[in-house]
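This document opens with one chain alone, in structure tokens, the form predicted alone.
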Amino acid sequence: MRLRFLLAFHLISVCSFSQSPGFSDSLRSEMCNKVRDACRHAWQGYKQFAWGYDDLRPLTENGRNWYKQSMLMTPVDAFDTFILLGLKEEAKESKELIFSQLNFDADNEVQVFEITIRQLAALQTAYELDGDKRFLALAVDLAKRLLPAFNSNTGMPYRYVHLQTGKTRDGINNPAEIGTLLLEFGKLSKLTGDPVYFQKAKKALMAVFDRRASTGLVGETIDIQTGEWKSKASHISGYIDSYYEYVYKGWKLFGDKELKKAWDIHSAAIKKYLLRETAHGSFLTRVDMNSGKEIASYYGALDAFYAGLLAYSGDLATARKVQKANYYMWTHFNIEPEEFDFKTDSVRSAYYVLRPENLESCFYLYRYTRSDKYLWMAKRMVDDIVEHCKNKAGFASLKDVRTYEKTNSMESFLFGETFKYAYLVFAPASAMDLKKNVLTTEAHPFRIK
């Protein structure tokens, strides 16, 4: 088996994926089963060592909570993945745990963005897939507790809110945390008929768009009270990434023409100022938002989502070039580092925290091109994760991709995103109909209605 893979990979490398060997139906089925087994293994570790906690710490074999009281991050984030992968027993176990222990009337000051994408999204998807109204009731309770975050002069949210008191803090926010609430709050308006959620989230996102530079780009951090940009660095990485994602996906989910206009402006600006052609594919760089002049040639694991977004938005030519760069980043350093300099080919942050974005882009590229080379890319990534991150308790992040040294972290998005995309890229298209669903930034599918 190992020899067969090495021979196939050699062919892929030699041909630079221009003439990929065929990816058989039996191999696709084998990969689906491999992902299911990995997901089961990680869940068994959570059950054994971290039951009722937010996350498993896989090296010390104990649980970790984000805040004073557990928010059940892992079971909430994982539930719809279990359903999509056909893991019925695991879905039953997570559902029972959620309804027996999850309570948002907690003495917790939470990060609005993380709680929204991991929990508010997951609960609504759980409701749509399972039909149990208790999921929707939990989502409504949570969203109401998050609403005080939007009480600023501009309508852009504070980063943190206390679930019991509604007290807010940290008014220096970023486009990703401001804009990546639209799908979750907007979907809740559709499910409940209450427009307030969509109105507040859209106002927040448009407040960022309205403060874009003449280049069409946005900056990295902004004062939500004054609207003043605090960091004018512009890129597609953390602090900005999923803002752009939600501008486009908001258009897909809600049909809002203002969002489509915003996407067209931003997309053209990104292509004009950020895209860099190299021998290894197209990377996206970092520039000053006002001048468009390059300030750093850094790229990393979070940036890898953009190839998938390009494919989803119809720009397959650019998407292919960016995914070529993504795959180079993954293979050149054994597994993708958190960040490297694509001009000097040197690692800046060597860790890998089980991120999904490269697999996510393989999923979208395969769906819209049907080219087997993206299945081979995804296979390499899945095989690497299983070989180098799996341990007896679950899956561990890597401290250094160059040495495969592990670190004590297994966050919930391993279930919510990484396993899901790893499965869906090999599964039949019917497993996730992109004409009927929009996947959130945490990969929770929302039905288009």
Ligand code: DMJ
Second form
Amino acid sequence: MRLRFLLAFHLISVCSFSQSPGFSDSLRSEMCNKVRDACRHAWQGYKQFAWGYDDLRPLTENGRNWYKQSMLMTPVDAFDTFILLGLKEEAKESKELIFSQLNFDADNEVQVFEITIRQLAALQTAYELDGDKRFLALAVDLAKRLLPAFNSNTGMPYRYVHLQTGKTRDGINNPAEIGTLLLEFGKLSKLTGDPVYFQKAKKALMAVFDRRASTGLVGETIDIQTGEWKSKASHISGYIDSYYEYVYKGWKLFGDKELKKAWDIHSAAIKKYLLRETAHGSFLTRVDMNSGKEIASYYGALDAFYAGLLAYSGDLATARKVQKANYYMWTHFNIEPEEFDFKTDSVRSAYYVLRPENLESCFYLYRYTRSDKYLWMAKRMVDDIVEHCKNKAGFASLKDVRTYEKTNSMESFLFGETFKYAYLVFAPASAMDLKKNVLTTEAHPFRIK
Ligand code: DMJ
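Moving on from the form predicted alone, please list the structure of the form predicted in complex with the ligand.
Whole complex next, starting from this chain.
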């Protein structure tokens, strides 16, 4: 009898959330504690084995730098998460490390997009939360060193810039790396009163928008000097994803009406050409940007952000269907793979690098529906991450979600995003007021002023 009851409960909670049981306050607080413990454990590993490096290699128990000199990716990305989770000691330690070691006068050729979303964003959030002006000074220094990237014929940035010489490289860029600078540079204009940052980033984003196809979609790669599309593949995955995100969030943060119009065009096109309804929920596919014809049916961990963006932008009906597909993707192969083909139901890239997007969408769906099923989904994801990715030194990515074999990487977005969304979904709404803040693509909250 008991076994039958347990089986029935398991089926309700795992397979169908239409009648999901209530999620109690005590369970929410238990989950918040679980995330706090996980975050502390990962930081402990960073401290013990990778102090001063960009990030921890959790299997070999040592540090890794992205470039010649460390940019302190992990402590910078993590600081505001420590504050939001109430991890005071960890916040103090990361702040001390940042001010004793972080120096952008470094012989590093950096990727403009990654450094902007992780560092330029995190430093400004740190300034807004903590008030220490040294955070803002670091952000200004960094932004000035990144500005030469925008010196192209179209205003779209080069992918790489050298922090000391301003030398640029790689003029074949993509919408995500071009458009996902707007919140960070625009916020800096607000904080400093200098309009140049917003102007450069807005011009770059609009240069992509202006080159959209008649379908309303953008392609995957573009020559920043000629403005010619190099890959006309269109989707919402890596290389494009956060371009669309910043078109909408730029409207939310700056009240820029041009961006709202751009969002309306893009979101209608995405719905028309990319959305595919299936028995497992709605996935987003891949098409040619001009014809709208399907070229592949891959979906993956990165794409999962779109359900959250839909909920945030008010299309709850579509958001629910996409989140259903996201949860299918999470549970079907054990943990979500980087990519799978939703038509053949087969894995294309089997790894999981501790990505946050599925939890991010649970967070937005829960906030705007208040349906407990999104808490149950988030719980399953957090439990899986703790059970299968945690190791002695920290948290490890998975080489293959089907076997749970681990691999030697713990990206800084585990702190910046994954733990933050994992915590915020269970925390009281007051922990993150979405009317007063916009979360950047790396989940650093910016105050709307
Ligand atoms: C993060 O660095 C950002 O969210 C980015 O926009 C794409 N995804 C990674 C984490 O998966």
